[in-house]
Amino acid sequence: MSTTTTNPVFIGMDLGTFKTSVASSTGYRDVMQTAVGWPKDHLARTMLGRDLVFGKDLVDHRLALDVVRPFEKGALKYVDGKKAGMSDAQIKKHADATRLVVEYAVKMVNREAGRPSFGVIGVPARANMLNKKFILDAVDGVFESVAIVSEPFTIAYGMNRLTDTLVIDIGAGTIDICPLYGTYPDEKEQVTLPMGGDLVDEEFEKRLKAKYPNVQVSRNMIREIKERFGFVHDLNESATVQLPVDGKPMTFDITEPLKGACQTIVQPIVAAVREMIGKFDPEFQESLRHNIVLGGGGSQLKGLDRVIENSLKEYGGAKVTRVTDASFAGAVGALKLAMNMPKDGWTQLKKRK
């Protein structure tokens, strides 16, 4: 890395499938959708008064926009674009969307002209070199220098829990499970499950419409209901909401379809955790079980911590802790890492040389 760059703004970024959170050395924080919208036609362009739309406006004007979520279902960030069935044109558009989202986020954080941006970006634990190269290419010209690291590692780093800790990071597109034992984890020791909040949303919508065929609901409504009521435990829990039928609001008990949808990710998580602990050094298995950290948006599902603890009773018990701020835990950890990063830890990007 060049030593001529002075007074950079350090930025930690959790580049999530659905939301991107950023934290900077200037004290600024923000969270936004990992998406960009293009006006569908000239009328939409005239009404919006711009060529690109980000943030809250994506929801407010979504009917007038062609919205691209570049990492939907883990595509490009975890899954190779070709294997995901994407054409070259689609891959290019998603790459453009990635760059635009990162560029927008960095501009919101670093508003001082002339100050370079150094960023640490969190990606899924098992993202391969091809996926990391995609991220590097997309952010070239936005950051002066960058480091791509495992999302679970940034969470643990921010919490000072780098020893005998198991991090479960539940995002919209992937679930990452990573053991920490005082050194940067080997890729082979980490697990990325190709599922997350998006899968829960799809399953909830399917189950809801199977039970109430006439209900009218959008994916945004589905997501909001899940975030408000989502649970996985067996305690007496109920959820009722108002949803339209032919435009008329009606009250529905959505407890059963919501619980069933949320539970779709439980067994894969439990199975992966059991397998990972079983393969770990036997002298440290107990400490690992009693230092499990839940991060990401999915960590907020009510009862998930207790379900994981109960699933490990026969293994000697466990202690599961949620991050205090699911929105910013990864970004804050990435920022902390950026501010402590040695010079040889950075990748200098080509367009800024």
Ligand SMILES: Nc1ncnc2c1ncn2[C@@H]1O[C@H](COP(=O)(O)OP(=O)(O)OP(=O)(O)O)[C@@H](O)[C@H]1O
The other form holds:
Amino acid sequence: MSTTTTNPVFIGMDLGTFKTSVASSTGYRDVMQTAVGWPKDHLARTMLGRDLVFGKDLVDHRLALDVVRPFEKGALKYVDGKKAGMSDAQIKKHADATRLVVEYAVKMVNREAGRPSFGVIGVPARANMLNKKFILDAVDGVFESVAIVSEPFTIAYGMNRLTDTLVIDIGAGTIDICPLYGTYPDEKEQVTLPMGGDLVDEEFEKRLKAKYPNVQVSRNMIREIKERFGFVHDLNESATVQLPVDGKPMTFDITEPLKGACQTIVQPIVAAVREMIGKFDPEFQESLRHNIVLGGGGSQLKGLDRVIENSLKEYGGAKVTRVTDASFAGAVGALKLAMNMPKDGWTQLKKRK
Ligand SMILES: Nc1ncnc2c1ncn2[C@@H]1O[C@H](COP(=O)(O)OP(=O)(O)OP(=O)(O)O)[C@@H](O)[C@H]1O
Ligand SMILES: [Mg+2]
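The form predicted together with the ligand is what I need now, so please give it after the form predicted alone.
Let us now look at the entire complex, which starts with that chain.
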């Protein structure tokens, strides 16, 4: 290694569809939306006093901003930009947004001028070569070296659950499922479902508007209601909220549309878990079923752990737990991986071309 790389700051990054969390070997951690806002016009720029907006300010000033979420609905991280119907100009804008988010996040946790950043970045378990190249290109110049790994694997690594464990990472864009049995998991054994919290939000909005056509609700409000009340079990749950109609707040019972929307991801998860477990040898199936870990923001959905357990009853029963810190489990695991990474595990970005 050259002298500039002898004293790196190691960074673990969970570059999510909805949010990016970062943790560094110098002890900082941060979480922000995976989004960049550009002021819409000259007036907005003057009011905001800057050309780029990140983090919480994106919500506060959203009306004055052109906000780009580069990985919305898993685009570019999992689905190719072209297949997601994006033009070359849009792909370029999303690539710029990705680099800006990564740059900003790294600045928040590597505050030591002159020390290069070595980053481990989580991507969907079944992200393809094009998706990985998109990330590598976008972070070139921000990191000196990177390693790209599967998102659920970072969670397992951080928890030291490298064997007899099945991790389900329920994100905004994708749900990633990864079995751990003591070696690096083979890509082919992992599953990425092209759905997650964004899809639940879309579904909830559709069902809510079908039931109450006059309610006024933004996607942000939809997400916040889901995060507060979302549930997937059948018993004793009800949710009422106040929403405006023609500007006047009224009370609505949203139990059914919310439950229906949250449940859309349950069957696909259950089907994928059953299929995955069925492929392992019988003795190992038992231990996998009894060590299922839910991570990602979607792991917080009320009742999801029990519903998955119940769905595996006739297969011999299961034990499902949640990560203790859904926001940082991936980033902290990625940081631990970075600090233990052998030299040949890194891709040195400058040398790539
Ligand atoms: N309490 C909650 N109940 C239900 N969903 C929640 C809750 N908290 C967060 N979420 C949802 O979790 C999703 C974000 O999860 P996470 O931050 O793990 O995703 P991500 O890493 O950005 O996405 P991905 O891993 O797909 O790229 C959002 O859809 C968010 O609304
Ligand atoms: Mg994620």
